[in-house]
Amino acid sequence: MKEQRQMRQPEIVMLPDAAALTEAATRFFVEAVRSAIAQRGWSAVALSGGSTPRALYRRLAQPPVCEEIKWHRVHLFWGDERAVPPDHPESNYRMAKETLLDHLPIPPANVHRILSERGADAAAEQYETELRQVFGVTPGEVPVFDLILLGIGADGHTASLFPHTAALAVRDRLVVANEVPQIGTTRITFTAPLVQAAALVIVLATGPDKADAVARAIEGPKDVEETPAQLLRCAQGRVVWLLDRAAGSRLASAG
(Lines of atoms letter the chains of each structure in order from A and count residues from 1; the text may use other names and numbers.)
(Lines give C-alpha, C1' and ligand atoms only; values in the text may rest on other atoms or scores of the structure.)
Protein backbone atom coordinates (compact mmCIF):
# COMPACT_ATOMS: atom_id res chain seq x y z
CA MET A 1 0.00 0.00 0.00
CA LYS A 2 1.37 3.39 -0.94
CA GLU A 3 2.10 5.65 2.02
CA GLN A 4 -0.22 8.63 2.38
CA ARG A 5 1.35 10.98 4.88
CA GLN A 6 0.93 14.68 5.29
CA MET A 7 4.14 16.66 5.40
CA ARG A 8 4.74 17.81 8.95
CA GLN A 9 6.31 21.12 9.85
CA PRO A 10 9.41 20.69 12.02
CA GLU A 11 10.03 22.67 15.18
CA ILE A 12 13.32 24.53 14.89
CA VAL A 13 15.03 25.64 18.08
CA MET A 14 18.11 27.78 17.56
CA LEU A 15 20.54 27.92 20.49
CA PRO A 16 23.53 30.23 20.91
CA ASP A 17 26.07 27.45 21.43
CA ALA A 18 26.62 23.76 22.14
CA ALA A 19 26.23 24.20 25.91
CA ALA A 20 22.79 25.77 25.51
CA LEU A 21 21.85 23.01 23.08
CA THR A 22 22.78 20.36 25.63
CA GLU A 23 20.60 22.03 28.26
CA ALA A 24 17.65 22.24 25.87
CA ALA A 25 18.07 18.61 24.84
CA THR A 26 18.20 17.59 28.50
CA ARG A 27 14.86 19.23 29.21
CA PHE A 28 13.21 17.66 26.16
CA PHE A 29 14.55 14.24 27.18
CA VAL A 30 13.41 14.49 30.79
CA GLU A 31 9.96 15.81 29.90
CA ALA A 32 9.33 13.17 27.21
CA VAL A 33 10.34 10.30 29.48
CA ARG A 34 8.46 11.59 32.53
CA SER A 35 5.32 12.14 30.46
CA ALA A 36 5.40 8.61 29.04
CA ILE A 37 5.94 7.06 32.46
CA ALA A 38 3.05 9.06 33.88
CA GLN A 39 0.77 7.95 31.04
CA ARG A 40 1.54 4.25 30.78
CA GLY A 41 4.11 3.35 33.40
CA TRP A 42 7.23 3.02 31.23
CA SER A 43 9.14 4.82 28.51
CA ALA A 44 11.12 3.75 25.45
CA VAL A 45 13.97 5.87 24.11
CA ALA A 46 16.34 5.27 21.21
CA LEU A 47 19.80 6.77 21.70
CA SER A 48 22.23 7.93 19.04
CA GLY A 49 25.99 8.03 18.75
CA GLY A 50 28.27 10.94 17.94
CA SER A 51 29.92 13.79 19.80
CA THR A 52 26.85 16.00 20.32
CA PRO A 53 24.77 13.46 22.30
CA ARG A 54 27.83 12.62 24.39
CA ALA A 55 27.41 15.92 26.25
CA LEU A 56 23.69 15.23 26.68
CA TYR A 57 24.34 11.80 28.21
CA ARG A 58 26.85 13.24 30.65
CA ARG A 59 24.32 15.88 31.67
CA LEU A 60 21.57 13.29 32.18
CA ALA A 61 23.88 11.26 34.41
CA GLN A 62 24.55 14.18 36.76
CA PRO A 63 22.48 15.05 39.81
CA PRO A 64 20.01 16.58 40.18
CA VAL A 65 18.96 15.81 36.58
CA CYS A 66 19.41 12.06 36.93
CA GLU A 67 17.10 12.09 39.93
CA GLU A 68 14.21 13.51 37.89
CA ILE A 69 13.66 10.22 36.03
CA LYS A 70 12.53 6.84 37.32
CA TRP A 71 15.21 4.97 35.41
CA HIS A 72 13.90 1.55 36.36
CA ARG A 73 10.90 2.37 34.16
CA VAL A 74 12.97 3.38 31.13
CA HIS A 75 13.94 1.06 28.28
CA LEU A 76 16.90 2.23 26.20
CA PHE A 77 17.59 1.23 22.61
CA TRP A 78 19.94 2.44 19.87
CA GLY A 79 18.86 3.81 16.50
CA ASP A 80 21.96 2.47 14.81
CA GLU A 81 25.25 0.78 15.51
CA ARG A 82 28.56 0.17 13.83
CA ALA A 83 29.55 -3.42 13.06
CA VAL A 84 32.04 -3.54 15.94
CA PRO A 85 32.15 -5.28 19.35
CA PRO A 86 30.52 -3.45 22.29
CA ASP A 87 33.88 -2.53 23.80
CA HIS A 88 35.22 -1.02 20.56
CA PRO A 89 36.11 2.71 20.66
CA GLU A 90 33.68 3.36 17.77
CA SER A 91 30.75 1.55 19.40
CA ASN A 92 27.70 3.75 20.01
CA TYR A 93 26.80 1.45 22.89
CA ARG A 94 30.20 1.89 24.53
CA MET A 95 29.94 5.68 24.36
CA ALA A 96 26.53 5.65 26.01
CA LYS A 97 27.66 3.11 28.60
CA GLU A 98 30.64 5.18 29.68
CA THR A 99 28.84 8.52 29.75
CA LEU A 100 25.36 7.50 30.92
CA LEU A 101 24.61 3.88 31.77
CA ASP A 102 27.47 3.32 34.19
CA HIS A 103 26.16 6.21 36.31
CA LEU A 104 22.46 5.34 36.47
CA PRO A 105 20.32 2.92 38.48
CA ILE A 106 18.90 1.35 35.33
CA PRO A 107 18.28 -2.42 35.31
CA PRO A 108 20.48 -4.29 32.81
CA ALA A 109 17.32 -5.91 31.39
CA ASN A 110 16.14 -2.44 30.35
CA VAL A 111 19.23 -1.79 28.23
CA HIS A 112 18.72 -3.20 24.75
CA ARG A 113 21.94 -2.95 22.82
CA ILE A 114 22.41 -4.10 19.24
CA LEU A 115 24.41 -7.36 19.30
CA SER A 116 26.70 -6.25 16.50
CA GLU A 117 29.31 -8.90 17.29
CA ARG A 118 26.93 -11.48 15.79
CA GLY A 119 27.33 -9.94 12.35
CA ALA A 120 25.25 -7.18 10.80
CA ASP A 121 22.45 -9.27 9.29
CA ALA A 122 21.96 -11.49 12.35
CA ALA A 123 22.13 -8.49 14.68
CA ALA A 124 19.47 -6.64 12.70
CA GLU A 125 17.11 -9.61 12.73
CA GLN A 126 17.62 -10.20 16.46
CA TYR A 127 17.06 -6.52 17.25
CA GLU A 128 13.81 -6.36 15.33
CA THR A 129 12.59 -9.42 17.24
CA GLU A 130 13.58 -7.84 20.54
CA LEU A 131 11.84 -4.59 19.64
CA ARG A 132 8.60 -6.40 18.89
CA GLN A 133 8.81 -8.36 22.13
CA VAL A 134 9.43 -5.32 24.33
CA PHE A 135 6.70 -3.23 22.69
CA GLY A 136 4.32 -6.17 22.36
CA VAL A 137 3.61 -5.57 18.68
CA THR A 138 2.98 -8.12 15.95
CA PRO A 139 4.56 -8.29 12.49
CA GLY A 140 3.03 -5.53 10.43
CA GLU A 141 2.77 -3.18 13.41
CA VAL A 142 5.37 -0.48 14.03
CA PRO A 143 6.43 0.30 17.61
CA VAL A 144 6.06 3.91 18.71
CA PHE A 145 9.06 5.25 20.61
CA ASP A 146 8.46 8.06 23.08
CA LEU A 147 11.70 9.62 21.91
CA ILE A 148 14.25 8.92 19.20
CA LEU A 149 17.47 10.91 19.31
CA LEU A 150 19.14 11.51 15.97
CA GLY A 151 22.00 13.43 14.48
CA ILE A 152 22.68 14.45 10.92
CA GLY A 153 25.87 13.96 8.94
CA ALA A 154 27.40 16.48 6.60
CA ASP A 155 26.19 14.22 3.77
CA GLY A 156 22.60 14.39 5.05
CA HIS A 157 22.44 10.91 6.60
CA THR A 158 20.60 10.22 9.83
CA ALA A 159 20.82 7.09 11.98
CA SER A 160 22.75 4.91 9.49
CA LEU A 161 20.47 5.74 6.59
CA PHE A 162 23.07 7.06 4.19
CA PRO A 163 22.49 8.64 0.77
CA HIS A 164 21.79 6.18 -2.06
CA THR A 165 21.84 3.08 0.15
CA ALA A 166 19.40 0.17 0.04
CA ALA A 167 17.92 0.71 3.51
CA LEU A 168 16.23 3.92 2.36
CA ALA A 169 13.73 1.88 0.34
CA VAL A 170 12.89 -0.64 3.08
CA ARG A 171 9.30 -0.44 4.31
CA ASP A 172 8.66 -3.98 5.63
CA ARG A 173 11.40 -4.13 8.29
CA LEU A 174 12.13 -2.22 11.49
CA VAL A 175 15.90 -2.82 11.56
CA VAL A 176 18.25 -3.76 8.73
CA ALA A 177 21.91 -4.21 7.93
CA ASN A 178 22.76 -1.37 5.56
CA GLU A 179 25.79 -1.58 3.31
CA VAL A 180 27.40 1.85 3.00
CA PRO A 181 29.88 1.71 0.11
CA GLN A 182 30.99 5.34 0.50
CA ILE A 183 32.56 4.57 3.88
CA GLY A 184 33.36 0.94 3.14
CA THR A 185 31.29 -0.68 5.86
CA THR A 186 27.91 -2.09 6.87
CA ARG A 187 25.85 -0.53 9.65
CA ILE A 188 22.80 -1.77 11.57
CA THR A 189 20.05 0.82 11.51
CA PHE A 190 16.42 1.63 12.22
CA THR A 191 14.44 1.95 9.00
CA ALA A 192 12.42 4.97 7.93
CA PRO A 193 9.02 3.59 9.07
CA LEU A 194 10.30 3.06 12.62
CA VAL A 195 11.86 6.52 12.81
CA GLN A 196 8.77 8.17 11.32
CA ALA A 197 6.43 6.47 13.83
CA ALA A 198 8.03 8.01 16.95
CA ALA A 199 6.03 10.32 19.18
CA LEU A 200 9.01 12.66 19.31
CA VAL A 201 12.20 12.86 17.28
CA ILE A 202 14.94 15.23 18.37
CA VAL A 203 17.73 15.99 15.91
CA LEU A 204 20.89 17.41 17.44
CA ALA A 205 23.27 19.36 15.19
CA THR A 206 26.20 21.63 15.97
CA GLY A 207 28.94 23.24 13.93
CA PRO A 208 29.31 24.86 10.50
CA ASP A 209 30.02 21.54 8.78
CA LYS A 210 26.37 20.55 9.36
CA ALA A 211 24.84 23.80 8.07
CA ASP A 212 24.36 22.76 4.44
CA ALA A 213 22.90 19.35 5.35
CA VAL A 214 20.51 20.90 7.87
CA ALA A 215 19.27 23.40 5.27
CA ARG A 216 18.77 20.67 2.67
CA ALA A 217 16.98 18.43 5.17
CA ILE A 218 14.55 21.10 6.35
CA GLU A 219 14.12 23.46 3.39
CA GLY A 220 15.72 21.85 0.34
CA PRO A 221 13.98 20.32 -2.70
CA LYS A 222 12.65 16.88 -1.85
CA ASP A 223 15.25 14.21 -2.56
CA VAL A 224 15.46 11.61 0.22
CA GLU A 225 18.01 9.58 -1.74
CA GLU A 226 20.37 12.54 -1.66
CA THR A 227 19.45 13.79 1.83
CA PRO A 228 18.02 10.93 3.91
CA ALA A 229 17.20 13.20 6.87
CA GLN A 230 14.33 14.51 4.74
CA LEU A 231 12.44 11.36 5.76
CA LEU A 232 11.57 13.29 8.91
CA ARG A 233 9.29 15.48 6.84
CA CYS A 234 6.84 12.55 6.83
CA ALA A 235 7.08 11.83 10.56
CA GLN A 236 3.86 11.08 12.40
CA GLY A 237 4.90 12.76 15.65
CA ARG A 238 6.82 15.88 16.64
CA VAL A 239 10.19 16.58 15.06
CA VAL A 240 12.37 19.06 16.90
CA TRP A 241 15.65 20.28 15.43
CA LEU A 242 17.98 21.57 18.14
CA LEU A 243 20.64 23.62 16.38
CA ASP A 244 23.43 25.89 17.42
CA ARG A 245 23.90 29.09 15.41
CA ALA A 246 26.52 27.57 13.14
CA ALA A 247 24.46 24.50 12.22
CA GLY A 248 21.38 26.62 11.51
CA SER A 249 23.19 29.41 9.70
CA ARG A 250 22.05 28.44 6.18
CA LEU A 251 18.36 28.15 6.95
CA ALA A 252 16.27 30.83 5.30
CA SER A 253 14.59 31.45 8.65
CA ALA A 254 18.00 32.19 10.17
CA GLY A 255 18.58 35.10 7.85
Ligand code: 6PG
Second form
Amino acid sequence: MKEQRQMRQPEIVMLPDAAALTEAATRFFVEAVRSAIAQRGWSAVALSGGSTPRALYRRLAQPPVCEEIKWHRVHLFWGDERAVPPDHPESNYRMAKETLLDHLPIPPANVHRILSERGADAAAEQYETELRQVFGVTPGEVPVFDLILLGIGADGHTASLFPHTAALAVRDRLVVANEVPQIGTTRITFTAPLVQAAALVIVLATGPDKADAVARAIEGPKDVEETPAQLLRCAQGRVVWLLDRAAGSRLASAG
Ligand code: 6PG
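Switching conditions: you have the form predicted alone, so give me the form predicted together with this ligand.
Every chain and every other molecule in the complex is listed next, the one we just looked at coming first.
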Protein backbone atom coordinates (compact mmCIF):
# COMPACT_ATOMS: atom_id res chain seq x y z
CA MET A 1 0.00 0.00 0.00
CA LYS A 2 1.51 3.40 -1.01
CA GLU A 3 1.95 5.71 1.93
CA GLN A 4 -0.44 8.58 1.16
CA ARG A 5 0.12 10.46 4.41
CA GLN A 6 1.49 13.96 4.43
CA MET A 7 5.22 14.00 5.17
CA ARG A 8 5.55 15.30 8.73
CA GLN A 9 8.47 17.55 9.57
CA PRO A 10 10.52 15.96 12.38
CA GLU A 11 11.71 18.03 15.33
CA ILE A 12 15.47 17.83 15.65
CA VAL A 13 17.03 18.67 19.01
CA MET A 14 20.81 18.70 19.16
CA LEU A 15 22.22 18.45 22.68
CA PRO A 16 25.81 19.33 23.68
CA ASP A 17 26.52 16.10 25.56
CA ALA A 18 25.08 12.84 26.92
CA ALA A 19 23.93 14.41 30.19
CA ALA A 20 21.95 17.10 28.37
CA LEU A 21 20.46 14.47 26.06
CA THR A 22 19.36 12.36 29.03
CA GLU A 23 17.81 15.42 30.68
CA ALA A 24 15.92 16.38 27.52
CA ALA A 25 14.67 12.82 27.03
CA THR A 26 13.55 12.70 30.66
CA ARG A 27 11.54 15.92 30.25
CA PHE A 28 9.84 14.66 27.06
CA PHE A 29 9.06 11.29 28.73
CA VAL A 30 7.61 12.81 31.92
CA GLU A 31 5.56 15.39 30.00
CA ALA A 32 4.09 12.83 27.57
CA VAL A 33 3.13 10.42 30.33
CA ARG A 34 1.75 13.03 32.74
CA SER A 35 -0.29 14.65 29.97
CA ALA A 36 -1.82 11.31 28.93
CA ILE A 37 -2.68 10.42 32.53
CA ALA A 38 -4.29 13.84 32.99
CA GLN A 39 -6.36 13.39 29.82
CA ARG A 40 -7.26 9.66 29.88
CA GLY A 41 -6.32 8.39 33.31
CA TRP A 42 -3.53 6.14 32.01
CA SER A 43 -0.54 6.14 29.66
CA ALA A 44 1.05 3.61 27.32
CA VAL A 45 4.76 3.78 26.55
CA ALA A 46 6.93 1.48 24.42
CA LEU A 47 10.54 1.28 25.55
CA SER A 48 13.44 0.79 23.18
CA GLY A 49 16.31 -1.59 23.64
CA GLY A 50 20.01 -1.33 22.95
CA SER A 51 22.39 0.70 25.07
CA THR A 52 21.48 4.34 24.36
CA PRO A 53 18.38 4.51 26.57
CA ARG A 54 20.10 3.07 29.67
CA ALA A 55 20.95 6.53 31.06
CA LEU A 56 17.38 7.71 30.50
CA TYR A 57 15.94 4.67 32.30
CA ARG A 58 18.31 5.16 35.23
CA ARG A 59 17.30 8.85 35.45
CA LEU A 60 13.58 8.00 35.38
CA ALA A 61 14.15 5.59 38.26
CA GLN A 62 15.79 8.22 40.48
CA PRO A 63 13.97 10.55 42.88
CA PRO A 64 12.67 13.18 42.41
CA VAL A 65 11.99 12.33 38.74
CA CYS A 66 10.41 8.95 39.50
CA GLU A 67 7.99 10.70 41.86
CA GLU A 68 6.70 12.94 39.05
CA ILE A 69 4.90 9.99 37.44
CA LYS A 70 1.99 7.93 38.83
CA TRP A 71 3.53 4.63 37.72
CA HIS A 72 0.41 2.63 38.66
CA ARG A 73 -1.28 4.45 35.77
CA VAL A 74 1.45 3.63 33.26
CA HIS A 75 1.59 0.56 31.01
CA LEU A 76 5.05 -0.26 29.70
CA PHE A 77 5.71 -2.24 26.54
CA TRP A 78 8.77 -2.92 24.36
CA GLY A 79 9.08 -1.90 20.73
CA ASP A 80 11.18 -4.97 20.06
CA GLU A 81 12.94 -7.87 21.72
CA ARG A 82 15.66 -10.30 20.95
CA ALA A 83 14.91 -14.05 20.69
CA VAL A 84 16.48 -14.71 24.08
CA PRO A 85 15.07 -15.44 27.55
CA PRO A 86 14.27 -12.50 29.85
CA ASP A 87 17.35 -13.04 32.01
CA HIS A 88 19.74 -13.12 29.03
CA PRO A 89 22.39 -10.34 28.88
CA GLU A 90 21.03 -9.30 25.46
CA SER A 91 17.40 -9.08 26.61
CA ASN A 92 15.86 -5.62 26.22
CA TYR A 93 13.50 -6.52 29.04
CA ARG A 94 16.41 -7.39 31.35
CA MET A 95 18.15 -4.08 30.58
CA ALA A 96 14.99 -2.12 31.43
CA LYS A 97 14.35 -4.26 34.52
CA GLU A 98 17.82 -3.57 35.92
CA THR A 99 17.89 0.16 35.11
CA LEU A 100 14.23 1.07 35.64
CA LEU A 101 11.58 -1.49 36.55
CA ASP A 102 13.25 -2.83 39.71
CA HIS A 103 13.28 0.71 41.11
CA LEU A 104 9.68 1.74 40.37
CA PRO A 105 6.36 1.23 42.19
CA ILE A 106 4.84 -0.11 38.96
CA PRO A 107 2.36 -2.99 39.25
CA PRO A 108 3.69 -6.14 37.53
CA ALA A 109 0.44 -6.31 35.54
CA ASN A 110 1.43 -2.98 33.92
CA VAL A 111 4.73 -4.36 32.63
CA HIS A 112 4.05 -6.08 29.32
CA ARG A 113 7.09 -8.18 28.52
CA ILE A 114 7.46 -9.82 25.10
CA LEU A 115 7.43 -13.55 25.93
CA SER A 116 10.38 -14.30 23.67
CA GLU A 117 11.00 -17.70 25.26
CA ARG A 118 7.86 -18.93 23.49
CA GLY A 119 9.61 -18.55 20.14
CA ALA A 120 9.47 -15.47 17.92
CA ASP A 121 6.26 -16.20 15.99
CA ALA A 122 4.23 -17.24 19.05
CA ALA A 123 5.62 -14.37 21.11
CA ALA A 124 4.69 -11.85 18.39
CA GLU A 125 1.14 -13.20 18.10
CA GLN A 126 0.68 -13.24 21.87
CA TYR A 127 2.04 -9.68 22.16
CA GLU A 128 -0.28 -8.35 19.50
CA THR A 129 -3.24 -9.89 21.33
CA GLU A 130 -2.07 -8.40 24.63
CA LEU A 131 -1.63 -4.97 23.01
CA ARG A 132 -5.16 -5.04 21.62
CA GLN A 133 -6.57 -6.10 24.99
CA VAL A 134 -4.79 -3.37 26.95
CA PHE A 135 -5.74 -0.65 24.45
CA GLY A 136 -9.24 -2.09 23.95
CA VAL A 137 -8.98 -1.86 20.17
CA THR A 138 -10.78 -3.95 17.55
CA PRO A 139 -8.85 -6.06 15.01
CA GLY A 140 -8.99 -3.25 12.41
CA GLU A 141 -7.73 -0.47 14.70
CA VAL A 142 -4.12 0.47 15.42
CA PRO A 143 -3.36 1.34 19.07
CA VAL A 144 -1.98 4.84 19.59
CA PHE A 145 0.92 4.89 22.05
CA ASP A 146 1.43 8.10 23.98
CA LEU A 147 5.15 7.59 23.49
CA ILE A 148 7.33 5.17 21.57
CA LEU A 149 11.04 5.39 22.32
CA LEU A 150 13.31 4.31 19.47
CA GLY A 151 16.99 4.05 18.73
CA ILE A 152 18.67 3.82 15.35
CA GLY A 153 21.39 1.48 14.22
CA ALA A 154 24.38 2.53 12.10
CA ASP A 155 22.63 0.61 9.28
CA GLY A 156 19.50 2.72 9.66
CA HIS A 157 17.36 0.11 11.42
CA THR A 158 14.94 1.10 14.16
CA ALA A 159 13.18 -1.18 16.62
CA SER A 160 14.02 -4.48 14.89
CA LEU A 161 13.01 -3.26 11.44
CA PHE A 162 16.31 -3.94 9.68
CA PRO A 163 17.18 -3.06 6.07
CA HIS A 164 15.70 -5.40 3.45
CA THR A 165 13.84 -7.57 5.97
CA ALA A 166 10.29 -8.88 5.58
CA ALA A 167 8.78 -7.01 8.53
CA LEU A 168 9.27 -3.69 6.73
CA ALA A 169 6.46 -4.47 4.28
CA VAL A 170 3.94 -5.66 6.89
CA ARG A 171 0.85 -3.44 7.10
CA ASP A 172 -1.78 -5.80 8.55
CA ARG A 173 -0.07 -6.72 11.81
CA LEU A 174 1.11 -4.76 14.88
CA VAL A 175 3.89 -7.09 16.01
CA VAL A 176 5.79 -9.71 13.99
CA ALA A 177 8.75 -12.04 14.13
CA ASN A 178 11.41 -10.70 11.78
CA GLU A 179 14.26 -12.83 10.43
CA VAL A 180 17.40 -10.68 10.26
CA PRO A 181 20.05 -12.52 8.20
CA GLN A 182 22.62 -9.74 8.64
CA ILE A 183 22.81 -10.53 12.35
CA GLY A 184 21.93 -14.24 12.04
CA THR A 185 18.86 -14.15 14.26
CA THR A 186 15.12 -13.57 14.42
CA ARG A 187 13.77 -10.62 16.39
CA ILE A 188 10.26 -9.66 17.57
CA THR A 189 9.30 -6.13 16.53
CA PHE A 190 6.58 -3.52 16.25
CA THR A 191 5.63 -3.00 12.63
CA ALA A 192 5.70 0.34 10.80
CA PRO A 193 1.94 1.01 11.15
CA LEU A 194 2.12 0.67 14.94
CA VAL A 195 5.17 2.94 15.20
CA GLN A 196 3.69 5.48 12.78
CA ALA A 197 0.44 5.71 14.78
CA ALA A 198 2.09 6.93 18.01
CA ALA A 199 1.21 10.35 19.39
CA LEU A 200 4.91 10.94 20.03
CA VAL A 201 8.01 9.09 18.85
CA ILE A 202 11.35 10.01 20.39
CA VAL A 203 14.49 8.75 18.66
CA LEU A 204 17.62 8.80 20.81
CA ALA A 205 20.97 8.72 19.02
CA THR A 206 24.49 9.46 20.18
CA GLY A 207 27.95 9.06 18.74
CA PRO A 208 29.60 9.49 15.34
CA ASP A 209 28.74 5.98 14.14
CA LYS A 210 25.06 6.99 13.96
CA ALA A 211 25.66 10.24 12.03
CA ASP A 212 25.30 8.78 8.55
CA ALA A 213 22.19 6.77 9.40
CA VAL A 214 20.58 9.78 11.10
CA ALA A 215 21.23 11.98 8.06
CA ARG A 216 19.89 9.30 5.67
CA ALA A 217 16.82 8.80 7.85
CA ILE A 218 15.94 12.49 8.10
CA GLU A 219 17.25 14.04 4.86
CA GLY A 220 18.30 11.24 2.54
CA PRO A 221 16.62 10.13 -0.68
CA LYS A 222 13.50 8.03 0.12
CA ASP A 223 14.46 4.37 0.41
CA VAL A 224 12.84 2.79 3.46
CA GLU A 225 14.13 -0.66 2.55
CA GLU A 226 17.69 0.70 2.78
CA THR A 227 17.07 3.00 5.78
CA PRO A 228 14.07 1.72 7.74
CA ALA A 229 14.11 4.68 10.16
CA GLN A 230 12.75 6.70 7.19
CA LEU A 231 9.37 5.13 8.06
CA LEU A 232 9.12 7.94 10.61
CA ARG A 233 8.59 10.38 7.71
CA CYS A 234 5.04 8.97 7.53
CA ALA A 235 4.37 9.21 11.27
CA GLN A 236 0.97 10.57 12.23
CA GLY A 237 2.16 12.16 15.48
CA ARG A 238 5.19 14.14 16.62
CA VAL A 239 8.64 12.77 15.86
CA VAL A 240 11.48 14.18 17.93
CA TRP A 241 15.10 13.29 17.24
CA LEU A 242 17.22 13.82 20.35
CA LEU A 243 20.82 13.82 19.12
CA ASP A 244 24.19 14.64 20.49
CA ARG A 245 26.45 16.76 18.24
CA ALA A 246 28.26 13.70 16.88
CA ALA A 247 25.10 11.85 15.86
CA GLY A 248 23.71 14.99 14.25
CA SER A 249 26.96 16.02 12.58
CA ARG A 250 26.00 14.89 9.05
CA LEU A 251 22.70 16.76 8.97
CA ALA A 252 22.63 19.63 6.49
CA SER A 253 20.62 21.56 9.07
CA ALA A 254 23.51 21.06 11.51
CA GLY A 255 25.36 23.72 9.52
C1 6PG B 1 17.54 -3.23 19.94
C2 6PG B 1 16.91 -1.91 19.68
C3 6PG B 1 17.54 -1.30 18.47
C4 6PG B 1 18.43 -0.21 19.02
C5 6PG B 1 19.45 0.22 17.99
C6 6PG B 1 20.45 1.19 18.63
O7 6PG B 1 16.84 -4.17 20.32
O8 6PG B 1 18.79 -3.29 19.81
O9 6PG B 1 15.63 -1.84 19.72
O10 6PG B 1 16.67 -0.77 17.53
O11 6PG B 1 17.63 0.89 19.43
O12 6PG B 1 20.12 -0.93 17.54
O13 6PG B 1 21.11 0.48 19.65
P14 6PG B 1 22.17 1.22 20.60
O15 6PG B 1 21.38 2.16 21.47
O16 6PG B 1 22.79 0.10 21.40
O17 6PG B 1 23.14 1.94 19.71
